[in-house]
Structures are given as structure tokens and as C-alpha cells.
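So this first bit is one chain, no partners, the form predicted alone, shown in C-alpha cells.
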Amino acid sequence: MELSICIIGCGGQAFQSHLPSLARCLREDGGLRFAGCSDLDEERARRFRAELGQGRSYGDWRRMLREERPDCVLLVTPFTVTAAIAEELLRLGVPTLLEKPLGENAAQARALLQAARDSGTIHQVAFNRRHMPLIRALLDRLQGRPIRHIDYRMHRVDRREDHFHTTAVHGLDLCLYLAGGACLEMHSLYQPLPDQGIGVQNVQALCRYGSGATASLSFCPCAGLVCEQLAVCVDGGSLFVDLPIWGARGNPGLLAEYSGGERVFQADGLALGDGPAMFESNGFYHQLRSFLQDVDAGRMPADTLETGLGAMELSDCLREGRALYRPDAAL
């Protein structure tokens, strides 16, 4: 591959996921090379150019581009400010990676959509869970055989945060994802939890899919441990996974199938996976090197804003506690 690289967001996101995974691809590929960075912290942008080792640092992302006219951009910047950034640069017609959540609301993803489609830019968002070593071998596993039900839970611990809906984002979209249908309704029940702090709450939730999927979510924010688990169930079968998120509890993920009563299959994250690390394990340098893959052959990548828009739309009714979630009243 032939391509410059840009990085826009050198907040901790960006050091803990992006910056291992673009060494990892720099050393891989010689024909990489990462041009530069920009933060409104300077100092960060300086820090994550000096840790990479090449490129430029920048105050001003907007400089950045025109000195050094990237052929891609990875955008890591806070969702407050996400949508009006990769609004600018799909316009602009540079291709973009975009972290979650896409914008602060669905909103502002159907504007990001609309962009899109005006300009046909190359895009991805950056929904890792579709790139965990541990997801692409459940999805081997299943072997085309649809998918009945999920039990799927997010527990977190601590997170006192308004705005949990944009992590939980993740566990919406992986279960579309997963499901392979756009979502038909949703039913959410809502448990406060006074003694976290005012608007924390366990939320539980029932979907249902057009392919005929049906799926059960809870998320737990003041949980005792971070975790994420699901349970899929498919004719004469079940699968487990238990991903390792963050590299909690030292775990390295688990993938199981049962059969009959019986375990026909067992693998831990180790021996499917693209490496120990947590950059490698939670599917952040999958994720970057299919982008860089896609963009160096001038094609639209699998996970665009089209298949991300159905999650935020979920998103939207957990953060504005709605009980019900229908796709013709969510606009």
C-alpha cells in the first residue's frame, strides 16, 4: 500500500488503541507512512507524534490537511464535536475512519449520512466489537446458519457518566450487527439507581430484527467488574463468547459451542486472535488495516455510516429513556 496517514484527536483513545495499531500496520507495510497529527492540546499531538516516531504534529487539524494533504484520515476526536468535523472532511472528500458514537445524536448521524452520499467519500466507523478476532470466528462458526436469539450484557464499573448510551452504543450495534436485520422494535425498561447519581440507571432490552432475530441486552454501568458477554442461539445450537474487553480480569476471551448437551468447540482469544495485546485483541488494528486496505483499492469499506445509523438510532432512545423504539417513529 501506497498511502499518508493523518490523525486528528490525540486524546486517550487515541494513545491506548490508534497509535498501537498504526505502528503495528507502519512496520508491516513499507509503502505506510503517517504524516501527521493534530489536537487542540498541542502537547498531546507533539507526545503522540514523538511515541510513533515519524510525521508532524498540529494545533490546527485544518493545517494539517492542506500541508500535508493526507490520502486518509483517522478522526478520534470527543463526540461532542465528531459530526461537524467528518461532516467537513466528507465534503471535503477525504476518506475517513470515524470513531463512535457518530455524532451526539441520530440526528446528526443522518446529516453525516447525507454528507456521505452527497460526496461518495470512502468511510468507516470505527465499531470495533464487528472486528474482534473473537466476533469474525463466532461468525465462522455459525457458518451461515441464522441466528434465533442473543443474549447478550455489558457491565462496566463506575461509570457515573450522563452519557453511557454512547458506550452502550457498541452493544446495540454489535447485536444488529450480528442479527443481520435492521432492528423492527425495541421495548427498554429503565432502573434508576438514585445511590450512583442523578440519571444512572441499569437498562434492559428486548429487540427484535428483520431477519427474524430476536435479542435480549442489559447494561449495567456501577457493575462490580467490565465485562461483555453473549450467548447466541441457532438451530440445535449455542455459542458463548466472553470478550475480552479493555484486557479486564487478565482475560484473553473465550469462544464456545455447544451441541446436544455437548461441547463440540473451545478456543480462547490467544489461538483466534491477531495477537495478545489489547489493540490486537478488542479489534482496533483489524479494524485500521481493512480501512487502509479498502482505501488503498478505492472502495467503500463494509461498515459505513449506512449499516452504523440503526444503532444511534437505538442509542437515541436510551439516552432520551423511551420504552419503545420503532424505526417509523424514530424520525
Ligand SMILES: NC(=O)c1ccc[n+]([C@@H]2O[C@H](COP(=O)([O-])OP(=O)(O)OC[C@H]3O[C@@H](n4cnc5c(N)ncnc54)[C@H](O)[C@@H]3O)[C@@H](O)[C@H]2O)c1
Contents of the next structure:
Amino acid sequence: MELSICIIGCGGQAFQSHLPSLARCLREDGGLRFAGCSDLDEERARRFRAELGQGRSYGDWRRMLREERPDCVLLVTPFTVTAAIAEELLRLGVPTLLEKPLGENAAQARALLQAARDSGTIHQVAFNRRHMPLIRALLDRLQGRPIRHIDYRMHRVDRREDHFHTTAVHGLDLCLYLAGGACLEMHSLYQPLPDQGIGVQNVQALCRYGSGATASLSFCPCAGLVCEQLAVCVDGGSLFVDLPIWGARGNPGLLAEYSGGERVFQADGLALGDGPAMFESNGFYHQLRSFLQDVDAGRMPADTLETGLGAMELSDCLREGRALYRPDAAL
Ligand SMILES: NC(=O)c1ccc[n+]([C@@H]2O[C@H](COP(=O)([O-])OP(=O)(O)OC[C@H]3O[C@@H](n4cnc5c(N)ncnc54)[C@H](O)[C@@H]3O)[C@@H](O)[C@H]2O)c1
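With the form predicted alone in hand, show me what the form predicted in complex with the named molecule looks like.
Everything in the complex follows now, all chains and molecules, and the chain you saw is the first one.
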């Protein structure tokens, strides 16, 4: 690959996930060049550049684009500003990998999709679970067998922020991605947790998809551990996935399949993975590498804005505390 890369936003996610992914891609492919990083807090950008050992740092991303003219950009800013910057990048024709969520709400995501369609600019949404080695292995095991039902569970510890839907969107997207087809309806129950803070709540959602699959999703932001687990039912088969989210539990994750009451397959995330580090087991490295390969080939990635819009519509529902989602009611 012959590409120069810039990043906008050098905060927590840029350092913990994108920096090591970039470092590995740069090591593996001598044709890649890190051109620059920008952050409103220039000190963070300087630190990012120093840790990567390449490129120049900026306080103004527009200046960075003018001076570096990168082949692509990684956009890792807070969700409150992502849509405005992403729309400008898309309309400028700069291939962009944009962090989730795709703006503050589905309306912003739809405007982004319009900008992508108008410009035809190469872009990829960063729903990293789609790239997790264990999710890729799950899809391989399924070999096209239709999913009948998914049980998905997301637990977190002390997550009292009023925008937990921007994390829940990962689970909504993952179930949509696995189930296939649009979500035709979602019924949600909200359980406020006043002792944990205003607006903090558990959510249980039941979804039906265009493929005929159903899913039940459980979101518990103030539980006892960081975990995400899936139980996937196909005809005559049960597949279980324990995702190694953030490496928080120190295990590499697990995929197991049962049939007729017997275990027919089991492998841990290390055996199936891209490597042991969090940025590898959580799909960030694979996500970046596939984006760069697509940009290099001049090809639109599979993870377009169009594929991410469904999860944004559902996350709007959780944000607004709506009990029922139906696609026509969302417009
Ligand atoms: N995929 C995941 O699992 C995952 C995990 C964490 C965060 N994220 C996403 O990554 C994004 C960033 O999250 P974070 O935790 O790094 O936030 P953060 O607040 O730690 O970092 C964001 C950085 O962007 C900078 N910034 C803000 N406006 C800017 C602008 N106009 N130009 C340049 N820099 C600007 C801020 O100064 C800050 O340094 C969010 O959209 C978040 O949802 C994704």
C-alpha cells in the first residue's frame, strides 16, 4: 500500500486503540506513512506524534489537511462534533474512517449518509465489533446457516453518563449485523436506577429483523463487570461468544458451539485472533487494516454509513426512552 494517513482527535480512544493499530500497520507495510495528527489540545497531538514516532502535530485539522494532503483520515473526535467534521471531510472527498456513534442522533447520521452519496467519498464506520476476531470466527462457523435468535448482554461498571446509548449502539449494531436485514420492530423496557444517578437505567430490548431473526438485548451500565456475551441459536445449534471487551477480565474470549447436547467446537480468542493485545482482540487493528486496504484499492469498504444507520435509529429510541420502534415511525 502507498498511503499517507492523518488522524483528527488525539484523546483516549485514539491513544488506546488507534495508535497501536496504526503502529502495527506502519510496521507491517513500508508503503504506509503517518503524515499528521491534530487535536484542539495541541499537547495531546504532540504526544501522539511522539509516541508514534512519525508525522507532524497540529492544533487545526483544516490546516493539517491543507499542508499534508493525506490519502485518508481517521476521525476520533467526541460524538458531539463527529458529524460536522465528517460531513466536511466527505464533501471534500477525503476518505474517512469515522468513529462511532455516527453523530449525536439518527438525523445527523442521515445527513452524513447524504453527504457520502453526493460525494461518493470512500468511508468506513468504526463499529469495531464487526472486526473482532471472535465475531469473524462466529460468522465462519455459521457458514451461512440462518440465525433464528440472538441473546446479547452488555454489562458495564459505574457508567452513569447521560449518553450511555452511544455505547449501547455497539450492541444494537452487532445484532443487526449478525441478524441481517433491517430491524422491523424493537420493544424496550426501561428500568431507572435512581440510586445510581438521574437518567441511569437498565434497558431490555426485543427486536425482530427483516431476515426473520429475533434478538433480545440487555444493557446494564452499572453492573459488576465489563462484559459482552452472545448466545446465538441456529436450527439444531447453539453458539456462545464471550467477547474480550477492553481486555477487562484478562481473558482472550471464547467461541463454543453445541449440537445435540454435545460441544462440537470450542476455541479461545488467542487461537482465533489477530494477536493478544486489546487493540487486536477488540478488532481495532483489523478494522484499520481493512479500511487502508480499501482506500488503497479505491474501493468502498463494506462498513458504509448506510450499514450503520440502522443502529443509530435504534439508539435514538433508547436516548428518547421510547417503548416501541418501527422503521416508518422513525421517519
Ligand atoms: N469503538 C469503541 O469501542 C470506542 C471506545 C471509546 C470511544 N469511542 C469513540 O471515539 C470517539 C472519541 O472518544 P474518546 O474517548 O477518545 O474521547 P476524548 O474526549 O478522550 O478525545 C477526543 C479528542 O478529540 C479532540 N477534539 C475535539 N474536537 C476536536 C476538533 N474539532 N479537532 C480536533 N480535535 C478535537 C479533543 O480535544 C479530545 O482530545 C468518540 O466518538 C467515542 O464514541 C469508540
